[in-house]
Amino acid sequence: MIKRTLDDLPKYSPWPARLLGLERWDRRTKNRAEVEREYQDEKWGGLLARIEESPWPLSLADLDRIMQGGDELVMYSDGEDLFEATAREVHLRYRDFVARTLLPYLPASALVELGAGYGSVIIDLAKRPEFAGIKAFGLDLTPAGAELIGRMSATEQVEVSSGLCDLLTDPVTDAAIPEGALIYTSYSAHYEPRHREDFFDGIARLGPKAVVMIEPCHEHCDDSTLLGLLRRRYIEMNDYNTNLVTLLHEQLGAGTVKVLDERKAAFGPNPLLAASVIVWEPAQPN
């Protein structure tokens, strides 16, 4: 990896010009139908088609290369610092970051990813010695995502139960999640522009040991820095979530959750969409 600065970002991304109004870009509007279409029909449905059409079995590494990129150079953020690396290296570093973030909250009765996509993160975790022996669940909003997780867990020879979830329902899944599970999200909760006041209730209903949310947070964008302002505008132009932290602090003030950790913009495979770390648990009744 090579250290870079914010001045280098336009060499790697068209977004600084878009955010500054120098290149045309129409603001996107996110809604449930659009998200389902994008992932069920295009992204995960497209991956399923690639698997069916391939003359040889595709591995998780193959799907990562299709979805995350390969040897092209990109910029990413690690804390306050910006670096250059290949897209493949950045994705591997991100999975290492997720693993390090989750490890302090083990042991747990199960490991559950809500919004697991095609299973890249949860299947990687299930293959790591530190997570061996822990029942794993990869749950996604779309049937295509659940199908991919089932296929890739079989291909990679790890046991990951696949199924459906919906972060906007209460509870968020009908899967048989055991009490005391470590539940996490990884770039999935940010797709809803404004979560309802009872957003955390649907996850809490699963009885988790802890919930780790690795998500971009609009409220965590530092408006005293140029990078922070660009991140805030990037979230707004793409119609990503703007109230997750606000709701969390409201729940904290109401005494319904306990916050175990909160780290702003900790890692960003896309430096303009860096993920914060929020760790919480349901508050115990008095």
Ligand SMILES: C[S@@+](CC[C@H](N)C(=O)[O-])C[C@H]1O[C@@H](n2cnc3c(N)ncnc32)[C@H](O)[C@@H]1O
Contents of the next structure:
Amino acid sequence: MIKRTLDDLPKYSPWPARLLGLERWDRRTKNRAEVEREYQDEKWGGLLARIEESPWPLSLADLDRIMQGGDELVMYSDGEDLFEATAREVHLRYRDFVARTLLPYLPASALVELGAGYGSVIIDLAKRPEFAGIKAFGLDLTPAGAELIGRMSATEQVEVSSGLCDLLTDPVTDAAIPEGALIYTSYSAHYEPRHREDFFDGIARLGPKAVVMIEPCHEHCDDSTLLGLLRRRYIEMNDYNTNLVTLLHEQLGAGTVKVLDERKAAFGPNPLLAASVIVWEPAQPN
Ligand SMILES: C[S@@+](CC[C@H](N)C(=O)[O-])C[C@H]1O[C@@H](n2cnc3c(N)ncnc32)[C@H](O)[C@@H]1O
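Switch from the form predicted on its own to the form predicted in complex with this ligand and give that structure.
To see the whole picture, the full complex is given below, headed by that same chain.
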């Protein structure tokens, strides 16, 4: 990896020009139909078709190469710093970051990812010695995602139960999650532009030990830096969530959750969409 600056970003990404209005880009609207089109029909549906058509069985590394990229150079952010690396290396570093972020909250009765996509993160975690022996669940909104997680769990020979979840319902899943689980999200909760006031209830209902949300947060964008302003605009142009942190603080004020950690823009596989870390647990009723 090589150190880079914000000034280098236009060499790697069309987004600075788009955000500055120099290249045409129409603001997107996110809604359920759009998310299902993007994931069920296009991305995860397309991956399933690739698996079916492939003359040899595709591994998780194959799916990662298709979805996350390979040897092309990209920029990413780690804390305040910007670097260049291959897309493949950045994805591996992101998964290491997720593993490091979750480890302090073990032991737990289970490890559950909500919005797990094709299972890149949860299946990788299940293969790591530090997470061995923990019952793992990879749940997604889309049947295509759940199907891919099931297939990858078989291909990679790890036990990860796959199933459906919806972060916008209460409870978020019918899967048999044991009490005391470590639940996490990674770039899935930000697909809802405005979460409802009771957003945290649907997850709290599962009785988790802790909930780790690794998500881009609009309220965490630093308006005193150029990078922070670009990040804010990027979220707005793509209609990603803008109220997760506000709701979290409201819940904290109401005494319904305890916040165990809150770290702004900690790691960004895309520097304009860096993930914050928010860790909370349901407050014990008095
Ligand atoms: C960018 S992918 C992230 C996948 C995976 N978490 C990762 O980090 O590789 C976003 C995922 O969030 C899922 N998603 C979007 N809205 C959701 C919702 N309301 N409930 C559950 N999953 C959702 C999508 O189906 C998709 O699989």
